[in-house]
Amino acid sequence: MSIRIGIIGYGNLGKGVEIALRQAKDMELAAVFTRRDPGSVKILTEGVPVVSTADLEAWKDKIDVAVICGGSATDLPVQTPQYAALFNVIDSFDTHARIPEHFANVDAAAAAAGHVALISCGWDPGLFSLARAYTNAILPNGKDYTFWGKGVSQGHSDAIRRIPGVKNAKQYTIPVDAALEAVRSGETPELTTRQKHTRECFVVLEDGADAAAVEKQIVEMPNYFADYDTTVHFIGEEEFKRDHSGMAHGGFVFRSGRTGVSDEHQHIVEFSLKLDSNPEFTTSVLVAYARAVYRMQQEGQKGCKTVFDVAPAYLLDMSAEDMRAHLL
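Generate the single chain structure for that sequence, in the form predicted alone.
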């Protein structure tokens, strides 16, 4: 039997999940849930219903895993605990500073309902988190460095769009070249948040919006922009559509460590991604981990999980024999 997937929210992430499911032979899209008028939402998959989120409870026995595709700024802190009471769920919550709080809230709801919920899944947090974990285990005497970009951050762009007066926005995260090259060359500098990245924002305002007030809210936003050198550009809608329609992103995780009797040998581990489509890659990760959520729940597990709790074998639509023969 196919694993029945529900998509909650049909923006860039929701569409990405739908596309990724086409390559997952053991999974099927059961329904798409939206806060909009369902009749106004056109999806790619024929024969799959689009349902109002007001009717979610009626689907609690028809969905094996719900992929929650809201934004981290305001949606997921509310939605994930709420929906974990109805389904096994997975989200891409990426406000790093608030992950412990989010985990506790989701764990309480999922454990009480007997469901498995996996949070903060994607490439960072997610795959980059695993890279940091593996390299810390292997090189305990060392330092971590994470660089994002240059690329479009979905979470940061969404946070800007939530500001009153903003019609549309894209935010680019840009590594500071000098810091990146210092780490790659074997130096182990002490770098502040501000020294590692800059942020550049392109914003289309609603008519009559106060540009100075919007800029102030952006550059002072905690957990998003306050700790960075942030530049805000106000542009027209045509320029936005022409120059800022792409969704490329990527990044690097480094562990620079030493081994030897006198720490004489240096090792640098680098894990990097270069993505044409941030949402499509992120949702490909979500779909693989949705498979794991289903398998963990079938084993009787419950409560909130992160990528650290998931064995790699749960992610693959392969037998253990095939994994040993072809991947080991």
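Definition used throughout: the rigid core is the maximal C-alpha set that superposes within 1.5 Å between two forms. Positions refer to the first chain, counted from 1. Keep in mind it's a predicted model, so treat the numbers as computed, not measured. Compared with the form predicted together with another copy of the chain:
With the core held fixed between the two forms, R162 has its Cα displaced by at least 2 Å. Superposition on the rigid core between the two forms places the CA atom of V253 less than 2 Å from its counterpart.
Shown in the overlay between the two forms, fitted on the rigid core, is a CA shift at P175 of 2 Å or greater.
Form predicted together with another copy of the chain, following the form predicted alone:
If you are looking for partners or other molecules, they are not here, because only the chain is given.
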């Protein structure tokens, strides 16, 4: 029997889950839930119902795992605990500082209902967290480096769009090559914020807006841009749509550690991602972990988990024998 997946929220992530499920032979999309009028939401998969989130409770026994595709700022802190009472759930909550609080709320709800919940899944948090965990365990005497990009930062793009006179904007976070190379070559530099990433902005102005004033507001914006070398390009609407609609992203995690009688040996572990579509890769991770959530609950586990709690074997639609023969 297939694992029945529900998608809650049908934006970029929801659609990504739908697409990723096509590659999962052991799973099926049971329903898509939306806060909008279900009649207005057109999904890719024939024959799958689009249902109002008002009717979620009726699906309690028809969904094995619900993938919650809301935003981290306001949606997930409310939705994940709420829906963990009804379903096994998984989310991609990525506000690092609030993970302990989110974990506690989701754990209480999931444990009370006998469900398994997995939070903060994707690539960072997610695969990058795994890279940090494995390499910290193996090389306790060492240093971590995480670089993001080249890719679009939604938060920084939004911050630019809030400036008066700005019609549209995209902000790319770019790792500094010299910093990457220093870490990769075995130096263990102390890197400032400015030395790790640069920020490149593509901005469409409203008619009559003052470019110099907008640029000044961007590059001096505290927290977002003031600590970085920032480049601002003003471009036309057409170029913006043509060249800056993509959702590519990526990044690098390094662990540089030492072993030996007198720490004489250095080891460098590098894990990197180059992604054409940030949401589709994120949801590919979510779907693999949804499989794990289902299996863990079938085994009698309950409560909130993270990627640290999941043995890799749970992620694969493959027998243990085949894994040992073909992947080990």
